[in-house]
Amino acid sequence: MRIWVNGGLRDADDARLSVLDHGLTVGDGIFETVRTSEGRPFALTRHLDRLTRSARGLGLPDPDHDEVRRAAAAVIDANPVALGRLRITYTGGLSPLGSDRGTDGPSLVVALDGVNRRPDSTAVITVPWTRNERGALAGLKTTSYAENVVALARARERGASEALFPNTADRLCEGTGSNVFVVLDGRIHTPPVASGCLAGITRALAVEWTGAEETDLPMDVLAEADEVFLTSTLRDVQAVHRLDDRELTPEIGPVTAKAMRIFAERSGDDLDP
């Protein structure tokens, strides 16, 4: 594996930042995760817009999208895969131990591995705690990722694989890495970005091609709901066919198989929408 560290790329074992970057001491950073198909990158425009929303929102500098674009140009060119997970990371850089940022400027990294398709659906489970809609890091995709890994260890303990998230208002929220939608009477709803959820790039999509309304949604909508599905940049449109201890069924529902043929021929169609 070739990765682009701090301008330039570096093999695997040579690909170093310091043990004093801020992304690593205090989770001070911002990711992206960008699909890739026979190198070619998914919705990387939208993927680099909202990595500047991030970086605004923890006070970095805006990240050069034209560095940014010659990184994965070479990391994809280095690295061929045929369905990839290039991940572009950017942190507060070399910093003092403790929460204050050091002057040295941010640290960019960019790596790609290699991925396998996702089953068409999966099991997902509701986990008892909360995304704080109204904290510092509500809606940006930060690499403070640690409650998303517990999150999902629980779900995995279960044989899923993804949780879901209510607020502390206990309304429906999003997954450790995914946005949820939920069909009532043929009409798809998801939460609006302002129960807490990431404004994913897949759930805007989603809206966009499918019609899909953001709906404030209790939690116990789960349990009432005709179909269940997530998206997100690896799953694309992905149907839930056991959630906690309901079975869904059919396995995938007709709404959701209609939203999962429209997302892959709208997204085979063009690949930076």
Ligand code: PLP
Contents of the next structure:
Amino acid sequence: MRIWVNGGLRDADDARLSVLDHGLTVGDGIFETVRTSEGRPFALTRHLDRLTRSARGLGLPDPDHDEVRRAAAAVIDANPVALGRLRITYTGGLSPLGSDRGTDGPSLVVALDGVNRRPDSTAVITVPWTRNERGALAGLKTTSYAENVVALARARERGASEALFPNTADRLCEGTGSNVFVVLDGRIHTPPVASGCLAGITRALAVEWTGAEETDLPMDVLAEADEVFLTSTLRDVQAVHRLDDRELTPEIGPVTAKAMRIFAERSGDDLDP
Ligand code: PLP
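Here we have the form predicted on its own; I need the corresponding form predicted in complex with the named molecule.
Starting with the chain above, the whole complex follows.
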């Protein structure tokens, strides 16, 4: 595998970043995961815009979009895969212990691996831990993902593939790596960004393409929802067939199936200007 690290392509075995990189020592970094199909990145401009928003939220210098595009193109070229996960990581950079932040400017790492299509439906749990909708990191895609790792491990223990968080007001927020949608009486709802969720790129497209409404939802809406589905870059739309101990039937409800069809038709569109 060939990886872009700070200005050039390297073999994965030779790719080097300082062990004192602030991203490693304190999680001071941001990232994007972009889907590629047959070497074409999907919605790259939207991902770069979100990367910049996350950088500003953390006080990192604005990433150079041209450089990230060049790095992405080089990595895609060097690693041909049918369906790929392009990971862009941008961190505080080398920071001697005790310093606030990097002395040599930020680090940029771009890598790509091949992935399989996700199953059309999945099991999900809810976790008691909360997203902090008023926290400094709310809505930023930072590399501080340890809480998501813990929640996902809990999901795996229960035979599920995703965990849903409430926020501190016990409103529905998001998954560890996905946004959540619920269908009530034929209408699709998703928590607003003010709930503390990430402004998912797939979420925004789902709102645009399906007319889903942004609604502040109590957690117990999950007990009465007719259908639930998740969105994310690598899932597009994925139905939820089990939520904690509740089986949802049919496995893929009609409203979710329609949203999946819309994505299948449109996610090949070139969304970049
Ligand atoms: N929420 C979180 C916490 C995520 O990490 C992700 C993606 O990884 C999403 C939501 C979905 O966002 P997107 O559709 O941009 O992939």
